[in-house]
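First, one chain by itself in structure tokens, the form predicted alone.
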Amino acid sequence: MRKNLVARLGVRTKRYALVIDSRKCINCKACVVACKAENDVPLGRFRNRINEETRGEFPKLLASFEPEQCHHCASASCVRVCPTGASWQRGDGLVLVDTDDCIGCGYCIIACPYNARFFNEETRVVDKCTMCVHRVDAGQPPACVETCPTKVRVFGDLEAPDGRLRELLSTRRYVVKSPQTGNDPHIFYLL
């Protein structure tokens, strides 16, 4: 993967994020298929996934689903630890890892506190999730947006003065997965 100098240099048109509305998740899992199928993620490792808990007791239990990924962080740590520059942050705010510069060390596994990334046995290098990158560049959303039926997650361009992202953030009280890390993450939870 080639990283192109504006990219690299950060200029900025698009800032992506996802918004993640979890009292809609069902926890049918269906967005972890649609991501493992249009990335060839490896059996037994995830990009994404269904945290689940349950509270209360029996008879009287309520469980909870709520999707979890990279946060494609503003500030994000795991690309001020790369030794190599493999972990890089792309103008409009995704997060990737150029697997020819990988070296599989790990340090961006062990940076991340969202534990987002995995080392990858096939390929030799850490994996994570691009938010389908291939996808955005060609105009469509990741397919774990496409693919949700109670459509849990929704993406967009946080800079978009009239997009949905915005009027969401605007309306609802949401909130952002450890802020203390510094890190700046871009998935927004709403309450």
The other form holds:
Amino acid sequence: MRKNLVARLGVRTKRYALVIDSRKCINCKACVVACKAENDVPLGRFRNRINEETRGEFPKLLASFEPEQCHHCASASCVRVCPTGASWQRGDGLVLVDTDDCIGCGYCIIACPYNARFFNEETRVVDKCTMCVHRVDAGQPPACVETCPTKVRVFGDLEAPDGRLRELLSTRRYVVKSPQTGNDPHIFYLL
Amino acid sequence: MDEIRWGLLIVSYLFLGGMSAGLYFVSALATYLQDGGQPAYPRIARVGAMLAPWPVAIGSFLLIFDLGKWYRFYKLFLHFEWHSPMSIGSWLLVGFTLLSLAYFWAWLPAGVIDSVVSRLPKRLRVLGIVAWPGREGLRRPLAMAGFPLAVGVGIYTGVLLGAVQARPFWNTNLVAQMFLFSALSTGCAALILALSLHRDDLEAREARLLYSIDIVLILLELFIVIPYIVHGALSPLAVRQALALILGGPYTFAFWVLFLTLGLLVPLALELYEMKPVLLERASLHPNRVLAGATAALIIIGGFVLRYVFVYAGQVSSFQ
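Just the form predicted alone so far, so send over the form predicted together with the partner chain.
Let us now look at the entire complex, which starts with that chain.
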């Protein structure tokens, strides 16, 4: 999305975030497919993924699935290192790439602690999850959220006092990934 | 990281940029040191000035061709992002390259300019003003102006990596200094190599200056490498896991054998051996050209390996 000064500096009335209840995830990968279809992601590349972990032996075993994508960090290291300002953050927290200003140096790809960015061989610039900003601005949820059959993902606005996100984060225990990098990530994993 | 994003082009650029910084630094030092109103080491100053602009110029081209869209490199200069080391670095690089070209011109022998100009068609002979004799007076001011920029370019290549908190292998306050001293040392080594290949012999006093500088720089590198490893091994888990890449991991051989032993300790021993008459017997040294050339080549290869190990291992290291 083209960098927009108003969206960048505008008064913060919203803070979009994602809450993930990974215990509900069945690894069907509908979110991955929906994202690729919605955003025309090149073959072999993904804006979101499901981290799998298996442990133990039958019958005492565990298989856990953890969806992950850009954490739309409050203190995003990718935005900080970008030499042209192509990586930018809107006032509502969404971290985006202005593909007209991106020179494809790859610094942000290396600076992201979550490996959420990749080099798009077709556009020759950096690509990442936009939280389906085109849908969000039209009042719809991101494609991955809408398609999830087991309702693992909850998308919403942290600033909305009666919102579902506030309710979940007030009543449930949760963690964020690798907080020690200081990025202040905004995907919250329910425990 | 699943893949290596910055490859050998970036490694080569970091190496070449550092070498130019080192060449300029040592040459500027030789310009600064005077003996009875005359430059004390004119040959070191001149050869350094002749060589300094080219590695960084080649390196900048490599940097541009590593971009996803190389023709968009000009966008680096439409923006200044003070929080991005790459943005600061690209401005520094342009300033340093222009300054090193000016310094090159200030040291260019008049005979070379005259012989080039005399071969030009008549209408272009006005270019002979390039041989303006007053440029000699610019040597010292340019040398002084170059110190901060050369140090800036040398240290920036390390800051570029060290400022990434997502990569624990880089994210220490020692990488920038390590790259700086290594850069100055490879520049010094390039001068030793160039003078040892020169048709006139490497003079004893020149060898003494260059060896003295380089011994100090290698010792400074050792002062940094040892704490880097010791401190890293005593750090939180992510740093220890990152350090495992050179302590038994895939980059162990390159780091310990090619960089630390062949690129630092062996050259240090050879330089101390050459300096022995000066250090122990208060006599003048008799530089051995073959030994000088071999020492310099080892330092240069070691400097390249250091950047290779850091760029590659750093990208593999992570918090997950």
